[in-house]
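Taking the form predicted alone, here's one chain by itself in structure tokens.
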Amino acid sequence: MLRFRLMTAADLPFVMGLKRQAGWNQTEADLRRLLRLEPRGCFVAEWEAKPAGTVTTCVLGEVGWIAMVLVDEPLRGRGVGTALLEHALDYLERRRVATVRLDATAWGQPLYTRLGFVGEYEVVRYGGTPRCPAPGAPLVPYTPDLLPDLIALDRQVTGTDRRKLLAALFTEFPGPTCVVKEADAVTGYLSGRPGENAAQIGPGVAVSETAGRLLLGHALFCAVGPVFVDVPRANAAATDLVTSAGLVAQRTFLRMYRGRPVRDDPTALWASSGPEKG
């Protein structure tokens, strides 16, 4: 009655429909990126030969991320979500990742706990149209020659080799990506991309508060409409900046893991990538 198959570009209208049921912010471009990053790890569940739900994965070094766990509203409560998650875990086990991570909504958290996931820390989504003064120092625009430094800095903060994700985002959206250098060393970067409901600020990391405030302040100042930014609750400076700019908490995700803990630093994560990949 329930079977799984690989997701393809032909499924994107169905996935977008599920995403809109949930009120999420992804665009079709985001979904196409997920397919490019992990073409053998994105799945559709079929119930009686009709699409019923989705799940995506993304392997970043030794860490596998699970996202887009969605079930069509009329078919909820039949175990489709659990089966999708188990199917994704089987795939990641075959890929021999050391850690599986995800950002859990309140709706999904009990399921993830039953399957062995452990809570790490909360990430709060803030939204609104920001009011922010211009940052007080110039930023360095992204250029491809900076990519190795940004990958190294990102790995220092996140504990994960996210090079294929960052390379894809920076190639698609070089304009919003900015860098801070202090004493000739890269100490932070911040990127962004369009969303269906609001522009998404992130990913962004900074190993000094000066760099983080410059980058996030610049993104908020440049916003021409509503934005979303996902900030770890542990990053008090980022939380202060977004709330001072008039953004309001929309929802909270619980970052969870199964397997080996990842040594990341949420106090240096100024904007998460969104619930797709941390």
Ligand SMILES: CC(C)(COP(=O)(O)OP(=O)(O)OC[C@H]1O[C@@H](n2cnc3c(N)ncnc32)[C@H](O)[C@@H]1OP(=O)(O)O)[C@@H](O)C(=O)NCCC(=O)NCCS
Contents of the next structure:
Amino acid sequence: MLRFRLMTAADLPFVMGLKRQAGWNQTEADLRRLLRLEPRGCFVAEWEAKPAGTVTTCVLGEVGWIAMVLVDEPLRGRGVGTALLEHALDYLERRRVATVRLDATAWGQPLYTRLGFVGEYEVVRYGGTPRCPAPGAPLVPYTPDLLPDLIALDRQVTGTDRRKLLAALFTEFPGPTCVVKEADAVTGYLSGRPGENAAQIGPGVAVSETAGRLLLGHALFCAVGPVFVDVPRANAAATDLVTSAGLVAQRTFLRMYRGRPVRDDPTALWASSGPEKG
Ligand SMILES: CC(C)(COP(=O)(O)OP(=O)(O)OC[C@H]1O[C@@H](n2cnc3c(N)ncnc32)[C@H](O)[C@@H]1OP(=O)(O)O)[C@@H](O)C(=O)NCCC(=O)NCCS
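Show the other one: the form predicted in complex with this ligand, since we just had the form predicted alone.
Below is the whole assembly, all chains and molecules, this chain first.
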């Protein structure tokens, strides 16, 4: 028998086990952040009273993101994944979001298509230890007074009010967060955080190629070991920069949505946040 309950911090060892089974990069800090951002919207499915699978949601303005869709390998193919998705969609419907979005792996795509999700664009995960020259101009380090400008710029590019996510990430990781100003206006920012298999570069947006190249170039130059960066295929300049630095495509996600389409600009998205929040 299948039942659902809220995910809590006590479930983190189980979630980390499933995520390692799938070879994903999230750390326990990433999972704790997901729980903090949406404490009533992260769920565990139990099959015959034992934890079998997980799903998380994150409501950002009018958009609800779904992530961490994982089912324990021996229990796959009996409807647990589909039921988890339906449970998450019920929650997001109650939260009255206009759009539900997710980044689908090849495993998840058929399931999401059956539930009415439509493909939007591809996001490619690049990985490796970068070799990159120092960028040519200094960057502005993140300080909390910049937050309103960064939220506004991010909204212009992603079509989403991501303030709760950005505030959490910048507070946790002020060090890797950098900003570019051109003619006194903020034209880009890029953040980063540790990952279990490689440091995760992102999220980051830039409305000029100069700003995007400076920010991503700086992050690649500063990397002391392997990194992952998730780049929309449509952003040719970012793709050129990461491949020139020696990073190699590892996997592709298909960004999918259900409901009202979001007007975002993937050519100005230089690094996605990782598959959990776009
Ligand atoms: C993707 C994933 C969550 C699916 O979980 P699942 O529990 O196997 O999903 P379901 O059982 O609902 O559906 C899987 C298949 O089983 C079939 N199925 C569902 N209920 C069934 C049942 N009662 N009997 C037989 N088959 C069934 C479905 O039709 C589906 O068929 P498909 O392979 O043609 O798509 C799981 O494969 C997984 O954890 N993968 C690794 C992590 C990952 O990639 N997650 C997705 C992130 S976007």
